[in-house]
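A lone chain, given as structure tokens: the form predicted alone.
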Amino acid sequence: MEPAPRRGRPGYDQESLLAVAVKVFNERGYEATSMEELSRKLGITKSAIYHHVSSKDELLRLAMDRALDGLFGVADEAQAMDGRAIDRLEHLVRGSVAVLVDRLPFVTLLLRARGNTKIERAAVARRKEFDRLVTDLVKQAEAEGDVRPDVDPAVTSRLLFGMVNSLIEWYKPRSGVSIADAVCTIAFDGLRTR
């Protein structure tokens, strides 16, 4: 059961406060960002921030969960699908790109996490679990004869999601451009057996 949302000062709710915090964390780094700096950036007092969250750590946890929950939601969809593993893998890649585009600041923060805090270590552990799910799908697709057998499945999954994850460094949304289509065309035309 979710706890009741905290009431806060007019002008900010937890969601808008989180968006600003993630932007500052991405610009300066989580550890280099103080609550004082966040309060200045928001134009509110630190005590006003604490009406919405209990700590800077809670902001980080909320941000990491936003990215990871989206990715695991897509992974759950892929695992629940019928059909060939290659199709489930492509669904997972497409969905992951959509999560990245939709939650770009949150995914950026997640991908820059190095395990310096307890929250980052938990996020990194969940990322490794996600990586294992991808590798398992690649193995299944290889066993079904749909993925090249000459590349180790763990390497394939790392390269595949290395391409997806690189979007945080350069992708800028443009109308009419499907980045998911581009990623899947480049990746799966190279992965599929002929």
Given for the second form:
There are 2 protein chains.
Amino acid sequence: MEPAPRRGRPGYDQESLLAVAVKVFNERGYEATSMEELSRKLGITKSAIYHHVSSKDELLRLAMDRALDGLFGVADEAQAMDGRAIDRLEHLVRGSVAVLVDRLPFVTLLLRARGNTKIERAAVARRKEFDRLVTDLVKQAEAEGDVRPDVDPAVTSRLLFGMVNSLIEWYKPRSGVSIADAVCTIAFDGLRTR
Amino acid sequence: MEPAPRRGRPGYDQESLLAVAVKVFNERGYEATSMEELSRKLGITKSAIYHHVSSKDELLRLAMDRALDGLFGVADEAQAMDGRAIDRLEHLVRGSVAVLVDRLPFVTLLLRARGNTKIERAAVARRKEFDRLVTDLVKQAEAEGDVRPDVDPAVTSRLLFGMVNSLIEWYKPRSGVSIADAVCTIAFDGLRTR
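The form predicted together with another copy of the chain is what I need now, so please give it after the form predicted alone.
To see the whole picture, the full complex is given below, headed by that same chain.
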């Protein structure tokens, strides 16, 4: 089957096709979105989509990897750093905020994944691995005396990334406020004046 | 139509029917769940469901109200308190954690609502009102000199409740860790040792 006329819409490459697909998945849900619907939104035929990706699942996998590769890239940086665990933890938090801001639609899709498909389950497993890295850093920072000993490392890592991940619900680019600074000020120094 | 035999399942009142419905909505999505499916899960006929509620929408409204009434109950308490804004803010945070823990499935449904129906839009509007109350308390606490002046009140209120609301993703009842204490320790005093 030949691609239908594109009705004035630009051609897609895999990257721009993925961007539209992820937007639609976030609006309507991955499972609720059919390839038919995607082809209508894109203004190209299904066979034109299959020129770029083998399946809807592949779109999901590409999107999840975009988010996870960003987060693990930052985690690798943090682990390669010399120095104290609290500084590696701060690097990881700041870097994760940057990844969320930069790849917001991809991370949104990742964080809403409930493990309903094989690809979602693999993504959820990588998220758990990431959580363990954060928990380990909190533990190390406690052992080094830089993080207060009266917080549970697993709970702390969940709450810390509860703050970071909440960006998918409310973040709008705004001038004058560094979200990474705000997260680190609250998390490391606390809101209360000394 | 008479209710079908209940095949050994207990009878429902509105409360227990709502609990099952909310569980199914959280697992499969509100829109994706049909009254047929609900009736299968409950083991009663659709007409038996309609004895308790007028529609699927009413189930959603009841569930949203259960979550929102809990949160606004705590907000009313906080606003009625004498004393400093930072203490009212802490009361609100602790009370909200208690509501989330106590009404987790209802709050989960609330926080996942995207405003796709009239009832969801009303719930989203009440959530925004709640966010404004939190932001106002942060502002007052800053004006009273108790909260550091270098944090943006709107961003702070989002991050604070980003932490609280993350409970729907990870909270499991566990002994020995007070989540409210953990949230308040991190948010007000910070992780760093002094």
